[in-house]
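In the form predicted on its own, a lone chain appears below as structure tokens.
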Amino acid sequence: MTVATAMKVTPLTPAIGAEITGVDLSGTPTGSDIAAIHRALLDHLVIVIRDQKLTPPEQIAFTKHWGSLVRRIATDFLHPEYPDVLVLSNRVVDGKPAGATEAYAGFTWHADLTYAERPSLGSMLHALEVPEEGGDTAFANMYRAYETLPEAMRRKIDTLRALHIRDRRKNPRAQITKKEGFVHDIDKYFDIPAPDSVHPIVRTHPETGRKALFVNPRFAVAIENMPDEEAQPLLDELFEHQKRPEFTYRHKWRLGDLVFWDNRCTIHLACGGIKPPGIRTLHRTSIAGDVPF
């Protein structure tokens, strides 16, 4: 691998997201290709590192340069191999889903697994199989979202906190209001057991030292002290203005896409609208994070 001469990093948008190109992950990363990959991370927050070829091995073993990985509690979609690998596909055999859809989570904007008290640091998702239409992934930049809010705005939420939750059962916003693809028993799916979290709704970022806002429509249901009838009004404004157009990138997925983003700092969303017989199989690990500060 030679990232040090060869690699080549070219900004997405001017808000968030960068190519990077020149680069083969399959071999034995040095100290200084990882930090230049994560310099790349810090700045872009999304970094989309192009024509990978990664078995589940090579993908975890260049995850764990970002720490130790975490697992979907759910664990019908892990690789039966790897099940620090998650399988995201729309392909069906015999009947069964071959991976988790876009209905298990993506298609509301979040941040992975924030109702955890440690959520995700990051995650990687590398393409197998793409459709020719449809499939794409949108992210959003929360630095910009919490920086171009009003001052008052500012002020108002910069000491507040929210509860984040799994159970989307109670949570309105989130509802599986697209049967396709969900394939569990919702009331079973939901009890697997999953602790809610209470989080800085303006989160400091604990490599840049800059505030980004912390919440998401997926798992952020209430404001801790604040009743609800002034908490949901609240959330429902950050919810509309953190997916405004001029902060967000929409990802089109190609062939050996690496996708390695940020959820200290971001949000994402399933765009859907796979156009059959189109299939999209990604593979995805996520990395273990600190508690919100």
Contents of the next structure:
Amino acid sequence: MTVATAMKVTPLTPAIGAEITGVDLSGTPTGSDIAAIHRALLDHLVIVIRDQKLTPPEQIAFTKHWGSLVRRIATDFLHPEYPDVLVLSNRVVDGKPAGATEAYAGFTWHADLTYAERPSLGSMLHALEVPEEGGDTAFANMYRAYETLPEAMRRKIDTLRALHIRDRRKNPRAQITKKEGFVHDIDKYFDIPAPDSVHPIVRTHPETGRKALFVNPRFAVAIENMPDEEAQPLLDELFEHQKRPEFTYRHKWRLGDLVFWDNRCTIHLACGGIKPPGIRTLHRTSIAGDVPF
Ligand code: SIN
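Return the structure block for the form predicted in complex with succinic acid (SIN); the form predicted on its own was the one displayed.
Up next: the whole complex, starting with the chain shown before.
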């Protein structure tokens, strides 16, 4: 489908993801380019905008078309000059990590900041260095996950709410099993105070009006007003269901990719496995969101 003079949007899988070519985000994208990108995001949930070469200020400017930026509460790997940009990298400079590795950034399926009262609307990763092998990022469509649940299950969860927390130490499903590159003392890292939040398990997307499953094993640990003997098996069932291959797209990074996903209706996972001496460096920005309903 051609949506602007040169911009082309091509679906990547039947369920989720589209590739966008023919647009340069480093200048000032036109209003119609931004509108077409916004439409593609709502339709495809994850968009892969190819062949970009963005400086941090250019990535920040592009991100701001969707709202204000949110920073990670752990400040270690924020860009030294542009703290709205988080650096993800397995590069080591003078014995020190140049960025957060995948051990930080998502070895458990999640959507961003769901432990916060206002989870992130969406996030962007821009590829500055890519490895030959490994380091993929997978995404799953949470509209599909909700819509394909049996009707009795949908009725059951429609009014339930889940507790989301940041602290991995309190979440048996989110222990760091691959610690390579995790340079912090885990206690210090997770002692940074962060609010816990309770969110509906089924969220209505504020722009499309569609219902999406809104739990993830990285942050959701319990169900409000439900004993754990009942809640934990229910959460396990939802977590197993939501990552079914037919809902997912696995992104293999190319240099210059700018991947933008909607956290309100997707979950994602750092797949790991970067093969040495491969280096992956990504710049990440994230957009503030609303209180889920
Ligand atoms: C993330 O979870 O936000 C980053 C994914 C990745 O490192 O591949």
